[in-house]
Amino acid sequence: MKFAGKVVVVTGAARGLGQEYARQFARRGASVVVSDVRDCAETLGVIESEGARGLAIKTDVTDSQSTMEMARAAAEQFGGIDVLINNAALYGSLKFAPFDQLDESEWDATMNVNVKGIWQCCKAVLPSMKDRGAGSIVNISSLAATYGMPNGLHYTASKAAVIGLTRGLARELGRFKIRVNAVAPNVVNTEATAEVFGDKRERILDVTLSQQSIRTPLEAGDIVGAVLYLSSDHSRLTTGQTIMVDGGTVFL
């Protein structure tokens, strides 16, 4: 899967996935703008090492002027956007109890970031790519959505919308040849996942392990091959469907 010729735009690209996502776009030629609400000066670096072109650019995805402003400046870079990685979400910093003990603030954070931040970078990038006359979207869902994460009721709500808002404007923009997709991961092995879960990370990523028929953690690059699948010209015909990467835990 080649990417030369391809702009890319990766949310939430400061550190861990997405990061790698930037990185694994740059290594096949694509040109990537990474965003986040943290300095990507890192991620830039790590484009630039594997020769390709890239732009950072601090964008709070709940806020609509910051998008358009991300859409406009990767349009002003490199003519154009053909990929969107809706990767941003709120996650390492979500504080995980019974759902009658979560705190409505964080609750509304929650769904501002993961669900309307979705939604607006959409509409940011979605001029561009009817210039451009195609386009892919590839929402980051999570297991939790399907498997139904207990005390994480605001975080797994969140990802059950993204699989929903996925659907809903694969049917939408197919008029204009853009696919909408998601992928939905298990537990991986983040700098997020350390902040979660603390010194419990290591009986958390065991009990995960021991749920899944492959009985492999997952790493950041392995969800990255789904990820590069749904942005390419292979799933040319592939919308509106959610990739589990979850070592087979959840079965669609």
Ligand SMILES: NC(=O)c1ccc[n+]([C@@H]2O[C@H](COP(=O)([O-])OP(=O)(O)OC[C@H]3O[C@@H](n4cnc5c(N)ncnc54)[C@H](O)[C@@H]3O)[C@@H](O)[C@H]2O)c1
Second form
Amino acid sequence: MKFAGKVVVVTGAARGLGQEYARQFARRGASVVVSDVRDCAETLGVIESEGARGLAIKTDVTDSQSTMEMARAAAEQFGGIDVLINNAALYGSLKFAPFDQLDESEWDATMNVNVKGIWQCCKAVLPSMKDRGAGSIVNISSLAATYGMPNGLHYTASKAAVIGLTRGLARELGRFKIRVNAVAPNVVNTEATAEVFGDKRERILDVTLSQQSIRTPLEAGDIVGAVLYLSSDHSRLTTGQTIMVDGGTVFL
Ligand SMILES: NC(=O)c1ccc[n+]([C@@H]2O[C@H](COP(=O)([O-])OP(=O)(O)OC[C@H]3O[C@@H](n4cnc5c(N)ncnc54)[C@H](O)[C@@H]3O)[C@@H](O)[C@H]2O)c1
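Let me have the form predicted together with this ligand next, following on from the form predicted on its own.
Below: every chain and molecule of the assembly, starting with the one above.
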């Protein structure tokens, strides 16, 4: 899949999976805009080392002014936006606990970033995609949405909302030839996963693996194929769908 001449925006791209998506789009010739509340300088270096053009912009996805500025900067620098990867989320920093012990402010923050943040970013890129006469939005959900992650009701509910949001938006935006799909990964060995599971990581990874039909641990590169496919014209009549990349744990 080639993305030469395409402009791709990846949110939450300072590290982890977002950084990997940025690398892979850059490798395939896209101009890549990377945004995060964290500094994206490292990811910008990754893009440039692939010989692609990049732009790093500090963005808080929950703030409409900030997301509008992200879209404005992308369009000004590269002339428009073709693809948006809504990857930013509260995951690594979350505290997981039985549902009746979850912190209320953390519940609100999770919904704010993981759900409202996607809505804000979609609104921000819409004018540019409409101008282009087409576009592809890929929302990052999680296996948690369909499996039901124990002790993570806030995260589970937010990622299930991402699937509903994807379907509703696909229905609304089809007439503009803007497609909206989701990718739902199983546990991937990232920095954030190490933060989430702490010293229980090995045990949880073992349990996760035991439920996969294909018992191979997921690495960041394993998620890339689905994201690239849904971003490319190869999926031009696919919209409103969620692709599980989970080694065959849950079948939609
Ligand atoms: N790693 C996994 O096992 C796994 C599994 C399923 C789904 N996911 C999803 O994949 C995505 C990336 O996961 P990761 O492991 O790289 O996690 P991560 O925590 O490293 O990445 C999330 C990024 O989002 C950024 N972010 C948080 N709040 C933000 C805000 N308000 N505005 C902008 N950026 C913000 C963070 O700074 C971080 O860089 C997330 O959506 C996560 O829920 C991850």
